[in-house]
Amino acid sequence: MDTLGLLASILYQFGTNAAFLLLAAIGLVVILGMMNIINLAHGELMMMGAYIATIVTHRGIPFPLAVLLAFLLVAMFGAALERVIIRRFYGHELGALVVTWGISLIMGQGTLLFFGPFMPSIGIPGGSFSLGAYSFATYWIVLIGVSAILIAALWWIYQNTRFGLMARATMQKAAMAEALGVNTDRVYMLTFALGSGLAGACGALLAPTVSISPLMGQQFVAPAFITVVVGGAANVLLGAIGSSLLLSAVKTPVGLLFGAFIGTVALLLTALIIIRLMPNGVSFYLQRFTERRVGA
């Protein structure tokens, strides 16, 4: 039995699993986590990156500059989406999020009426390795790193600029904030610009994995949404981290034995009771149980 190629595809899968977690929800992380609007839009912009991604790409553009140009035009296109529509609908959540949802329908229908139900996808870049009898794809390796690189560059973001303190102080009490200077109207827009342009990223990264359709930003919702409930608001990046860790394995293991619609079942049951047993979410604990520790 090939031992050490085994515990090579279950590591595998799980960095797979919780990278693909981390990239479908970290433009919401910004946007629900930090803003409180629920982006019911959230997986069509990531199907507007994958979109022009796969579009530069087959016009003999590098992926890596597709990826950064698909972060730039989609953080242009949320930057015009929030001073237009979404503005209109801070501390009214309700109201957000009927709007985000008929703005996905209309980014759904619109690329489908453009584009047509299907685009030629992109290769995988990188090819494959093997090891025993197990066989691994060079680009999810290279994801599950650019994934935790993305968390950290939004920790430090958030934790060492300018932006990142005058963004806090807004979320937390943007009375406060503006009464001391702060521009709470251009935080609100290079926030929601900030989140739109990391969904597009993502949707960009994941394109050479998925079939490229007008639809295809469906796939990215109940996981994004998941991910970002399930770890909380208490600490969103944290909670972001936990939870996508914690849903793949559980989402690994029965994944590998009954086969990947199990294991997506077993994701959303799991899910289920995360949120009944702790509401405030998986980064309330985890921070709780920072706390003590440096207290101790």
Partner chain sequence: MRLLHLVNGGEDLGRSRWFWIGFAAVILALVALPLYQTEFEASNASYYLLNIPLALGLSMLWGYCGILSFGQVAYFGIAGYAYGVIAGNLTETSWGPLVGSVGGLLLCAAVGAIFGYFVFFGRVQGWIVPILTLVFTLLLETFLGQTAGYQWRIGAVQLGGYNGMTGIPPFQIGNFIFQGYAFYFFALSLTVAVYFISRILMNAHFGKIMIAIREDVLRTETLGYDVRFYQLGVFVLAAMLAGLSGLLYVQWGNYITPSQVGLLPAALPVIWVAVGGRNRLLAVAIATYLLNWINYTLSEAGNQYAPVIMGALLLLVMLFFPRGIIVAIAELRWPWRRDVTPVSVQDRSA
Second form
Amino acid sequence: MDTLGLLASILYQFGTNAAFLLLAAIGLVVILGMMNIINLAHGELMMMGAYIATIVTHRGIPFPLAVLLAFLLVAMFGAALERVIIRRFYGHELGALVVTWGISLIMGQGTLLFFGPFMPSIGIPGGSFSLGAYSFATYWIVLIGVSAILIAALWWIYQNTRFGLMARATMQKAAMAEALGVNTDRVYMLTFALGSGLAGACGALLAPTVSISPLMGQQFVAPAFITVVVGGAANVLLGAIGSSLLLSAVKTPVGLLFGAFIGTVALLLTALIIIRLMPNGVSFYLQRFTERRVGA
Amino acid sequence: MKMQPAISTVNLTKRFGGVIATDGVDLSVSSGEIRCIIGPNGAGKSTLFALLCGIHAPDGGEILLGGRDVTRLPAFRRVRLGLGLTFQTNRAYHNLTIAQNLEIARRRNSARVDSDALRRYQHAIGLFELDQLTDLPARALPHHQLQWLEIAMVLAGGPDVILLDEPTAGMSPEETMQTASVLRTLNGMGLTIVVVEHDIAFVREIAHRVTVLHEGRIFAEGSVAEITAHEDVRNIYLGRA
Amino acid sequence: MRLLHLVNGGEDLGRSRWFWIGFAAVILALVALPLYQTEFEASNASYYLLNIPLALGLSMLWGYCGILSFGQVAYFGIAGYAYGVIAGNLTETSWGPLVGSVGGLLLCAAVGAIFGYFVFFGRVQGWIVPILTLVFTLLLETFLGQTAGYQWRIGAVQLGGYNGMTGIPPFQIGNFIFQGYAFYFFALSLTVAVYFISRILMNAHFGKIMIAIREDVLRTETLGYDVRFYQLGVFVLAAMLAGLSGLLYVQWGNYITPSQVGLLPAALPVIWVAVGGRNRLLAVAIATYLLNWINYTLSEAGNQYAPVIMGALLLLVMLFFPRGIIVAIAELRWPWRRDVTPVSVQDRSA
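Could you give the coordinates for the form predicted in complex with its partner chain, as opposed to the form predicted alone above?
Up next: the whole complex, starting with the chain shown before.
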């Protein structure tokens, strides 16, 4: 009986870690993959989503609605950011990095001034259940499902909607898409808004599991960016899945044996080894593998 | 006595996903030759070029430079062994002066520049009319002279073989002919030249031999006259094969 | 003579006779500072100066070679902590601080070389380096933050967790201890020396290769240069310069905390370098001094807005002065300037 519980517990840890990495990275991944822009304000957008969800939940709004609200508001904020600032840095990879860092600084420190250093967080919705000697939080099981649904939804959007088609065209050859009548400006803005909104929603989803503070964005920075680095830019969705699973497979045992910090260090070391062995990230190889199977 | 080829490949193969871009290419360019590699779009010219440079690693086969196996060497090592490269798009340092461009190109390989190579370099600088302009930023040059600057930079490293990817792209007919004449002169001074090109007029002007690529394979090889008379070659260019 | 020629090359601001007269005047004013300022004010000036080596390293890395690092403060911290541990354990001898300094710099070089090996020899895309350097810094902060317990005692020195390491010995050669005005002169001379060495290096062939790599990695490699090797070289150099700043910092304040390698301190060097003008060393040095002074003055006055103001400054510079404010000022057409052409023809694209 307890072997089953242990197995379930390990699987649960693995799923939790993978879901956390995926949720922390997904907004970043959308923006990087489509626009080749690293959004260093990503952590602060997640913080913003967490704040929105926390504030409105304290006012009695149901949590799922709060997550939706966080998505919408942060997406709007992202669209405004893109209009005013980000669009001037297309094609300037490093410039975009620096300017989004400036934004992150202003957002983090500004929130600190405005809301103070601390905000009471919301409790984890749903209870927990146990299997043998091991207990499991229902909410995390839900989050694992939600991250799978999110990825599937993004995949569906890119494959089946008009926006997805235009976005893929823009991603591959912006000038050509423009010549064919795609409003690439609009695609970029919507993409940035989508990425920001996802960051906001994921921040909201993770809000009950972390403590809410102005600088909370920082705790997402390391896992999110390592996930993106390991995933690579060849096919970001595929990369995000592959890398969050791979990293979770590293982090889960190391974290269980040596604690959370060493687990995170192991993530960085994995990233360093991965870029040395496959500089284009996991996604490049995953894509080649799928292409070969299709080609053969 | 049989001369060793200046650059050659044995059964060179490269795949991208399911597509074979270079399929068992055996190329052999003799020392002192001007070889042109032609082919319709998608024939695999760019991939072959990238393989010879060391930008891509082949999936199979060998690349020999002066008889030495360089298949696994990174680009900079091949350059140090006497290979010179220019690219389809101009890659001179546009924000540096002409003198600085040439200086950067010269310094790394100054040890291997012998008197022949030095003579070729100085000759090229004169023929390309770059000797008077040294303090000008490169971006101030007209397009054709930027292309020439890049060839001059490559010569500054004293290569035995130069590999040029569409060196006359964007040039007027007169500028193209002038480029051809300089390349012929340099070849007369002992330089082996490989040109990837699709401007047939230019190829006619300089090639000793022509290699035709089609669908990643060597389709035909011969003198300019043989190739232009070749019925099948004309067909693939017209898309009938 | 050749060195003089290199000092006056085109890769930094100012080449005219009047420039050098002005430069000499500023140095003179800095040297004479004890004549008109108190020891406390001189100590503050030391703090503004000691950040300059780190900034110059980042300038060479980012501005000249095109490699952006968000993690220079990691090396600042590594050198500071290493010095604290080594010098703190060698208090019996007078050469402890010297050994600590050398040890700190070597550790920075070693860590920078290992990190750089993975990054540059993997030939990663440009955006990965800043991300990984940032992650490295954050992990270092987390690590240092959890070193509170007694098991984190190295010899006689306590790492101290979030409270940091205290009682770090000042610098000392023989029996002479560098404190007060003496430390000010020590920091000033090191800073000026680092500036001149950097300026010579960037005007020399090495600097040209840096610029060539920034402009076009593939072209530089196909001229026969092992680009990875040069990238690694400048990365290690910048790490050591950041380490030098870290050494000076702990010798100045005698303490260091993990928050020195946090996200906010990590952002500051990027701001100094961007505000000055990333590919002009002198502009970076001036901006570093001035911004440190402004930051100190603001937070001294109890102004909590200092980090927000710094962030806003970075935003404004990136939007309106992408080549840097100091550079923009220097390249204005001053009435007394006779040459009509801009100071230098290099890199007006950046």
